[in-house]
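First, one chain by itself: the form predicted alone, in structure tokens.
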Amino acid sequence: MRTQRSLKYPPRGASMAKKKVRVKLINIRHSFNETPDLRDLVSACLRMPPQDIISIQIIKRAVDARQERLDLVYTIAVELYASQKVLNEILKRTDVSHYDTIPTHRPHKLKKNQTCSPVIIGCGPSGLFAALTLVERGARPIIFERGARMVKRIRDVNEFWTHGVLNIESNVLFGEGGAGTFSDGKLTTRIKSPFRQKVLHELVKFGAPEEILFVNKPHLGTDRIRQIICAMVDSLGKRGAQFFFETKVHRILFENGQVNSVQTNRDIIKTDTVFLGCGHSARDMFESLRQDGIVLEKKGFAVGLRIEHPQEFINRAQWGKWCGTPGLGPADYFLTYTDRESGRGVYTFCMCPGGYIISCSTYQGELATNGMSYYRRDSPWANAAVVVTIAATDFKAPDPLAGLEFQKALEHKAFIMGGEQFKIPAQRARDFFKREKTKIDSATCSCLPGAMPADLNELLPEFLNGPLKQALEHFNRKIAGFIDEGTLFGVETRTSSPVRIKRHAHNFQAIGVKGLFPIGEGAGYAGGIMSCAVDGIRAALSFDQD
């Protein structure tokens, strides 16, 4: 459904003695399919005259199934003119507030010349956040990305998909845009940044909908993010950045506990400022900064399967009776649970509507997977993974990377279960319980490059196993029909960085070295497209800050 975000109104005799304020107004409602001037609801709520009320901003936008009527229910700025007296009794409500604009993001400019040029490592959104942050304030950022560009990349990882061959270094996870350009493209973030709306309107700019900036679960879906990031690569590269695709950084040089230069796979350059936003799956970076002795910590993330459903069947569980409506789109979900025996949480992750689970291996002998849609969600398949959460003190190694191999040797075991030609191992739920393998052929999922059967219960080690199928069985409790209607796909690693690159708070660098910026994902400190272009942002504002 289209809705136009601010609507202004030309004034109509608004009397001198009222004042003009703004106020937030939530819970305004309409039927789903009804689409009634809003100024006349909002008139109607407030019990004031239209001509009174100047403009109207959606802040969000949401559907309610819930109730015996099918709604749209939105949070709404409104400037209008008011009177004190008026302004007291509306703001008695409980349902309006003062509003507030949030400032406008206005990034200060660098304090001093620099003598060489920032590098940033990686493509993805921290990168690319960083990387804008940057030029506005001045910077002619270098960025190194180890894949390749978008045109190549596609290619690169149709050829995975239809073929089985992989290419290392330009891949579902490597290349311009990050592991996010092959995902649905969310941008909901739990995170409470102002930042955040900074991140949303630059996405408009470079092409993506208006309608991020208010709907309630914004996403993109891979289609479009690809087009949006292409876009934010040529721009950057027209404001000073330079782009350097397929150089893939082998080491930071250090110093004197300072960056001094970056050596790639073409050359040495000089350099003493680094932003490392490499990704969570860039292995051999975080080898090379444990030999060089940065303070790493081994981090919690989360491990198990991913399960895919029909979609009309999650439509008819969630939406009831109006599945079907017209444009009111396929459902997704959010599930969770806590095994009572062991303690570990267990939560649905990445929940992909219409969409495809695909392997996102990114070395030789390893696979994994996740999800992926287009913006428009129209694969009859819905997905999620289902994963248990691994704390940090369950290696009891020292090794800071301990969470790294077990993810490795994780990926093996999946690898060599899906016959050695990343095939996705694949069970029917019903018969992981049953440790029955299930037969599976290419018109009962979704899967890319495709599916092999297999008794998953001899992917994961049982302390994830146990939990997970509590969980399985509690979810079906939530959504009936839930194992029955489901198919389980293994195995779902990559569900955050397990290690941390410790850096200071007040300034982002890493502890013990100058000159080095941690950000986003990998380094441990986000997790999804949102929250990462926003530390990318942060870690750029800190630049040459005292």
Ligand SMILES: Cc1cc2nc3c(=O)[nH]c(=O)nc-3n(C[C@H](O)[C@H](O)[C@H](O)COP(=O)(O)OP(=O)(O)OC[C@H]3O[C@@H](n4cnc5c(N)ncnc54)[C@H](O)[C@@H]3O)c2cc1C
Given for the second form:
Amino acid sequence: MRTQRSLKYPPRGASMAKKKVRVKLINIRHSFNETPDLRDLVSACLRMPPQDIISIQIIKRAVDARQERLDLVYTIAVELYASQKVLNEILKRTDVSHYDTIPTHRPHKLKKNQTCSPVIIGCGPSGLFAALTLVERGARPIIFERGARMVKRIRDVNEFWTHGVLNIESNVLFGEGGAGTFSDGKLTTRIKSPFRQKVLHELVKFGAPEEILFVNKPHLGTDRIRQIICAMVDSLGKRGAQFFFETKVHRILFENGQVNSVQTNRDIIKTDTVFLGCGHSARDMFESLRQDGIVLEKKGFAVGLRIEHPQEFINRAQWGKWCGTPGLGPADYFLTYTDRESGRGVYTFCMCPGGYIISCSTYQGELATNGMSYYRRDSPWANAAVVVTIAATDFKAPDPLAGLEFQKALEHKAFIMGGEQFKIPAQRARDFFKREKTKIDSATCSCLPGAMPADLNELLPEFLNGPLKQALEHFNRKIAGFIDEGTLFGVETRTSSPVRIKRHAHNFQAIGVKGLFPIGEGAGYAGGIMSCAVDGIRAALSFDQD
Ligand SMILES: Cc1cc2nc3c(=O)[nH]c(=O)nc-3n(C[C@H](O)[C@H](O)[C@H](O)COP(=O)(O)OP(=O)(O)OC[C@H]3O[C@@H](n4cnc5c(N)ncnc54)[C@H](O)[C@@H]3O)c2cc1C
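Let's compare: the form predicted alone is above, so bring in the form predicted together with this ligand.
What follows is the whole complex; the chain from before opens it.
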């Protein structure tokens, strides 16, 4: 399909009485199979002569398969010449509104001369975007990443998925790019921050396809993400950031309520500022913070199983009669349910169309599942987590790390049920209800490094199995065959952080200690690639603002 993101036209014959204005137009649509000139559509829709339309810019593009016709639907920003009278007329319409461009993000330079470089722990989205912002502000941050650089990391992960040999420091969660490197690379988020655009534009600068700026559900795939991360790290390195891979921070050292230095497996480095973007799986770091008296609190999260269906089945269910239309791509879904009896929410999470179910362990003897796909999303399988909410109050113990202990216990059980080789315990969804084991092999699932037949009823506690089964039955009413066509895998525990490092809302610094900026998913204030990246930017902007 032809991309017409931004088209500029000279203002031919624009009359003096007219002024330049910007409006936003929603619900511009055309048939999926046609490629009309969008400017003509806009001009017809506004009933304005084409020469008064200066430029158009697609803000959003989505597929609408719910109507009689399969459509592409656009939200478009239009710059045009219009008299006040005409503008007043068009603004009366419900599909037209004023549109102000988001001001270009220009980070302010640092106020003080830095005596020592700020340190960033973790090279995931939060750490990388904090690094970018600090570099833009004139700092030379030092980034410590416990995991390996991309090439070695990919080798380590392949070794894990092929032979079940886990490297506890270089794996699906630890290494250059952080947890999102082996992911679907979905860039969707519920946060409304203006920095989302900044993140998208930076990703495009480092090699992401331009479509992520406007498609409804942008995604990159693990293949694209890997390239983008490497380009970003190389570029930041050239601009003054210093990266140290395979360098684990064991401890952050404090003196008189102020960050003093960090102790790595190689050295002690003096610094008064640490951005802690360690992700939700750095359990040793949480333990170290607890010992140092940093204020942590339990946080709600969700656990459950991952379900896989043939992608063809999901396509038929979601695209209906449009299934098979060239260029439509694999369908996705998002389903929710509230279990009245327990009050727990159940929802599908991290859906990966045309993807793979992966084992993503970080500790020996523990197994957790997740989903990944390539940019083309061309595997014959569709998977999504089906997870049940767990509230902080579910853990009666006052220990802020109680949720981590719960995760660990479940992951250990999954490891045992998987035959102690990181194979993923699996069961046909209908057999989950019957409590019967199912024969599963690599031809009947996508999962890496393979599946092990198990009764998943034994994996999760009953207070989670109940709502999960209710939800599956509900989802089966939404998508007929959801149970019969599905296979379940477990255990899905790393949905978000079960712990929060408490920080001040106004300056992003940890409560009770100066110079420590907990950021991203591990801090417990963000989740997902986009929101973690934005969190890193915002924290880095608040640095040096006291
Ligand atoms: C398989 C998978 C698929 C996913 N798919 C998506 C998706 O499609 N879309 C989406 O939005 N989100 C997805 N996520 C979630 C997303 O990846 C995370 O929310 C995001 O990466 C969190 O960013 P972060 O910077 O906070 O932490 P992370 O990305 O977890 O990065 C933390 C980094 O810190 C390093 N580190 C930890 N401790 C130390 C230490 N002591 N010293 C030095 N370094 C340390 C780690 O090695 C790691 O590289 C997925 C996650 C996984 C695991």
